[in-house]
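Only one chain comes next, encoded as structure tokens, the form predicted on its own.
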Amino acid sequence: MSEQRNQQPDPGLLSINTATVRQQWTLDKIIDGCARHDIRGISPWRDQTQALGLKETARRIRSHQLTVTGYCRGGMFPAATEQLRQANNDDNRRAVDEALELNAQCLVLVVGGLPESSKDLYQARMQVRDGLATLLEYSRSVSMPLAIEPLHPMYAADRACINTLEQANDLCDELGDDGLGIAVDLYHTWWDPKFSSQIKRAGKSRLLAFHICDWLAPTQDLLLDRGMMGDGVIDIRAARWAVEAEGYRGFHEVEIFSARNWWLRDGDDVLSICKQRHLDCC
């Protein structure tokens, strides 16, 4: 066990999150940032995409034979109106169809959270369970799986109320795991008592993604101060063990919101030094 622990990562698992360099390139130099460091796995998120337009997307990505990790994102389902939740539904359909364009592994899914003026956080995820529900119907008949990402309690109010991996895990037992699962991300589920033991009650089939960053003590802004691989208190190397040990072999996607620092760097340095921590600390 301690043998693989300290076995360095395949550089060739690298993936980018292309919120990570997304206030110093457009996508398009992003898909060419990547390709240039030989970084094989890219995330793009749906406003880069579209700005870029989704054909040329996709044509671009092919071209440099990059592989789409996740698609950032779907979800957002809890409205105050019925018409609002069909309007969510309306456009998680959508993504799902962007997603198949890129190829994508899978549709990342930030759930939401409270319906504007709602203190009802019970009635909240009954709306993104029935939500998720409705859309499975659709993914399901089209291949495209879903990834619930369990964000930081801190998010549960205007991002997303599924906040654990239990949460998570629990959803997809009611929901069936065909073209379900969970995308871990370390920044939001790092602190999870219950890590160790819901990443072994995931398993190999619902392990779709695996989002690595850091945790700054203290941290400066909830939103954007993630830290760089190395900088923080996560222990990134026994997580990434954790996922592996279930039998997960998919990329490690680097995703970082740094507004005082690595968005106001260049964007070759923060390539160059994201694989170097990859190696380093995961």
Contents of the next structure:
Number of protein chains: 2
Amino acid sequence: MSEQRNQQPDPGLLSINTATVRQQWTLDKIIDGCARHDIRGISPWRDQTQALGLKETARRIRSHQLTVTGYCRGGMFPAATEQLRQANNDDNRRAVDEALELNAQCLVLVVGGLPESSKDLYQARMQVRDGLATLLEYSRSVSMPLAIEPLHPMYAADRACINTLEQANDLCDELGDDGLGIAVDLYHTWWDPKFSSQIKRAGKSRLLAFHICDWLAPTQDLLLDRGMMGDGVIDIRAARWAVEAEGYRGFHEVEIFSARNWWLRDGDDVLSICKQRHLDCC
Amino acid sequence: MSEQRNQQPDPGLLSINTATVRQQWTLDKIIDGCARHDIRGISPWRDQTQALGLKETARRIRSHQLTVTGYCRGGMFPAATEQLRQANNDDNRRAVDEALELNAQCLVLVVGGLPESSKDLYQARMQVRDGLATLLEYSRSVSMPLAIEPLHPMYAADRACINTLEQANDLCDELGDDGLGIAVDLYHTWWDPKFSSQIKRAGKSRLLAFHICDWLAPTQDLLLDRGMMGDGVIDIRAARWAVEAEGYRGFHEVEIFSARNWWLRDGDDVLSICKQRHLDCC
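Having seen the form predicted on its own, I'd like the form predicted together with another copy of the chain now, please.
All chains and molecules follow, beginning with the one already shown.
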């Protein structure tokens, strides 16, 4: 096995999810920052592209020849009323269009949690399936891959009721692999006892994105206390080998929400440290 | 189905995990409080019984004829050194002895997370299996059931690397059902996409304890922001029906860690509200 494994990752495969420095910089500065640090991948959020303008965002990203490793985000399928569900569907189609304009490799889906005042997680999951099926009709027609991102179970109520790689694989089985796959974010999946077997089950065709950061122990906040690679307990390198063993050759996208640490630092310092830690710890 | 389901739970099956009012009262006062409120079950923690004295605790619980629905807690199996592992094993045997003295229905196991400076979750899980096998030799010889409590994945690093009912069932399969089962705590397991099927798989013989509280949305703290039944998103009644469908007839143990709310209230008020919410929401 060992000869097949690259001890260090290809530095050209580092990508920055723009949430990582969103408190320091606006999107135009983040794009420039990535180019300045010779980081070749970027994954922007919708609110940021709307602020900068979609066409202007696309122009700036193209001018630096950055790869858009994913567009954040679509999803939020479950809704309490048919009207809300329809509005979500419409918004998701717009997200697909924006992802196309940006030439993104995929639209990342945070699928949504329980609808207002509902306690029916099973029903929410059925709504995710149905909403996804509807969106797929459109996304397939325009060839924009959708990446289901299983979120950590601590977000099951309010962000995503797809919480394991197994659920994501089950959805791919049910809805068909064409234009549908998985965004594997280690923050959300590192604890999963079936991580290895479900990565294997997903295989190269379903592995559309690979997101990295670290799980701090202890974690101080459910949302905004993600760690820099190497500062926590995730065996990121082993996880990279697992996806590479299936043939994944895509980017390694750093996504760190950190209100108490990384968002308070100089943006250039953060990107420099991301590059170094990517090499040393991933 | 519906005629087999009791809409409201038997109020005689309410139990109070002593953590629920541990900031207000010492253990002797909690025991008196349960008796005063006609709550027939109690589940004390080791630090509390040590403070009150084990024999004195047993005497007071007996004098009120309370059922000890579980003893909190043993476990913490993974360790960085053989010496630490041996110390844990010794401590776990003492926990079994204490549970016997209290005539507890089971010793609840929080199995432990990653050893110091380890990132190897697989290895930690193997250490859990091995430590559990060792402890079972003793617990079986004295007929004290061990209840594996799967903890929410947000505790995988530092508290328990057994995070799903499926893992717990797998351990029971591997180590044998005799004197081994599962403590189903809804706070930890409500999100699990396999909740129903794994409760079914566990069946009556493995269902040793049923812990209730609620998941608040949003949750403000990873440890100390559990909700009172009815204040969150868990469908507690559906979960009770699920365990009852397998033949579970044991207690419903309320365990609420709540630094910002319930620990700040009058202990009698908390117990009164537990009783009411048990009837209304469980």
